[in-house]
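One chain comes next, on its own, written out as structure tokens in the form predicted on its own.
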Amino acid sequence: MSSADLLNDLTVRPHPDDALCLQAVTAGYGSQPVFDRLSLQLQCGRIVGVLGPNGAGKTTLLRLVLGLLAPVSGTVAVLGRELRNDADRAWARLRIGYVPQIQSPTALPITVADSVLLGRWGRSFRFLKRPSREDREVVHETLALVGIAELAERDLATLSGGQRQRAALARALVRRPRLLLMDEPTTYLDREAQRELVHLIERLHQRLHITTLVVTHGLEAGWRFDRTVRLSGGGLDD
């Protein structure tokens, strides 16, 4: 081991006052690793973007973080808890949000505000237990919070992208969750829809006081991040 993995392995540890905390993460898929003793450490209540190319580690990042992916070597630690099998995970999952890039609706029909309450799943209701009065409550505080409580009876299918998008986020808000995980939220949407999400995000950010970890491709749509994170061959560029 170099000095200088010595020093970073010394300095970085769990603390409970942070959202995220890498220490020495090996991890990737088959006999390649994505991520070669990464440590990174990222403190609750900041809006944190993650940048960097195709293929640098972005979506596996996130995944390690949702307890998907279990690295190599190393650990991962969320809100203060590192996690080392599946009850740590679960314990996780059910405090993160997670947004992923826009997605075709599915063919089903399905409400705006149906689609909402699964996210609630596994917190307030599952197999043997239904959704109570509550949870639609707040299926409906939600999509009035991201700005469309008006199209809670809509079929999603007819939303448009920037809709559907808000209509994700307040899936991943219905949680109450401590940290909000986005993958690209801009992705295919058009210039205007891109900065309307945008502000709409930081806007929540200052609102709900939620640690943010949004992964983009870049700053085109106007972020303004606490703290910027580059990764870049199988480790940090920041």
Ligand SMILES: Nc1ncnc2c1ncn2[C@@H]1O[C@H](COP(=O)(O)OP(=O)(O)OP(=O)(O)O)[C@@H](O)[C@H]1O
Given for the second form:
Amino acid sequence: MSSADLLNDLTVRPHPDDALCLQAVTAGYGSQPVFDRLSLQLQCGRIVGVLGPNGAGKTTLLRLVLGLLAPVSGTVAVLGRELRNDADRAWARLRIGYVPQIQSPTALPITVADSVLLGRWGRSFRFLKRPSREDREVVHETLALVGIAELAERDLATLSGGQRQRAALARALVRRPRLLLMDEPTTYLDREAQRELVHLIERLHQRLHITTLVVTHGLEAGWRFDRTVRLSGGGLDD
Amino acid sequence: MTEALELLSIPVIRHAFLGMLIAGATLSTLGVVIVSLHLMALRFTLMHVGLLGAAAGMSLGFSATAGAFVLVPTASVLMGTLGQRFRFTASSMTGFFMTGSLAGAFLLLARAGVPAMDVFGIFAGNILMLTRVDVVMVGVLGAVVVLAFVVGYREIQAVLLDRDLALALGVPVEAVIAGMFLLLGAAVAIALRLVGALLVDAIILLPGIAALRFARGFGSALLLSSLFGTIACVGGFVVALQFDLPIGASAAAVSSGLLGVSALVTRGKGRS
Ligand SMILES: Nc1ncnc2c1ncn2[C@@H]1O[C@H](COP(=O)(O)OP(=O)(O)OP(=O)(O)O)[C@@H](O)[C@H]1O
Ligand SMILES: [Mg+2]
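Requested next: the structure of the form predicted together with this ligand (the form predicted on its own having been shown above).
In what comes next, the whole complex appears, and the chain from above leads the way.
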């Protein structure tokens, strides 16, 4: 696989459905709702910023989209398919690349390449089916795409914050996602590294047209989104 | 050398040797899981549950070992699943189970009139009483552990790396965790039989910690812990025969020595 093949492979064609559609969603933990009848519609192909202070529910929104949290009432639809049962959620998870908040160092020794390979789980291998040579090639090309090819065999725990975010981005990309969710990708990075990462993400978005949702608590890092939504007090403003 | 081979022709010695060899080579890999999932307190609790199992087994008229064998894996799986369902951390769960099982053990003993010393025998292990059936059980568990790592290699890796991420990828996280807890419980029960409660760590923890000092990837961590576990168990066995010492204690001594040396060799760059 060449890098041109990879770029073609990753590129998302235009799609008429909404990437995301939440209707009157009430959701939270225990009896305390985080969202009260929240509605949100996102067109395919955009890069959208979700802003809000600590505790506003940014991560909770992503958990709803991933089907990790079920709404108390209302509906969540991903790429035109409403998440009603396990099959819907599995379907959605196959099409979503997720970069979680804070990649805390892990006690598990794992090479960067192996950690990225995990992004292919469910897509091209699972349980008895082992990763193929093509999977490994995709991992290598993608590491090159995010600029850390030379770190492939390093232990993930020994990477710097910025390098770790790039590895997490690569792991999300090897899934060939239609929708990319990133939870505060620039926290813990210095100004320079923040700007570089923002630039990388914007460049990838322009080239690949993957619908991208970036959670962040501010715009200081130099983000230029197609649209920004602000979460606060259980509701949302554009 | 010939003398050693002659010793191995004695069934009791042969069983002990095979038991230690298999346990050392296979169960030791679980140490990597214990460290990565922060389950230090869990395996300590399981030893106490073993005591309750022994007490229950003896009061019900079975053997202490049979009781431990049923109860330890059951408790382990319960702790894993209850912990997830009720959002307890593993360490809070262990507090509950540790005290609960000790209380249960003492109450049972008082009621049934079993001599406490018999139950506490489980702390010492009894490797020279290993029967052929015991050796087969060690072999079966060892095979299951290896199979689990072969079949579920990527899934286990994903869960150990980041549970939320694994969920988002669609990995059946609950099943993987329940499986790991079940294997851990079974391994602790077997190790109780081999080296006794106090030395379980020599087999299922220390080799894993030593391996994590060197390993850069998951696969190498598993292979190294298996290698260290084998050295500790076989080495301990040979030392014990040579100097006429207890086998469990000798294996524990070799295991601790190995960890000490690994710590020295890798000082300044280790991770565990
Ligand atoms: N597992 C949980 N159990 C109970 N409450 C939770 C849980 N996770 C989050 N909450 C609560 O839900 C609310 C929203 O949390 P969320 O993590 O979505 O905020 P956030 O906007 O991502 O904040 P941050 O910027 O700090 O990451 C907070 O009040 C938080 O305390
Ligand atoms: Mg958050």
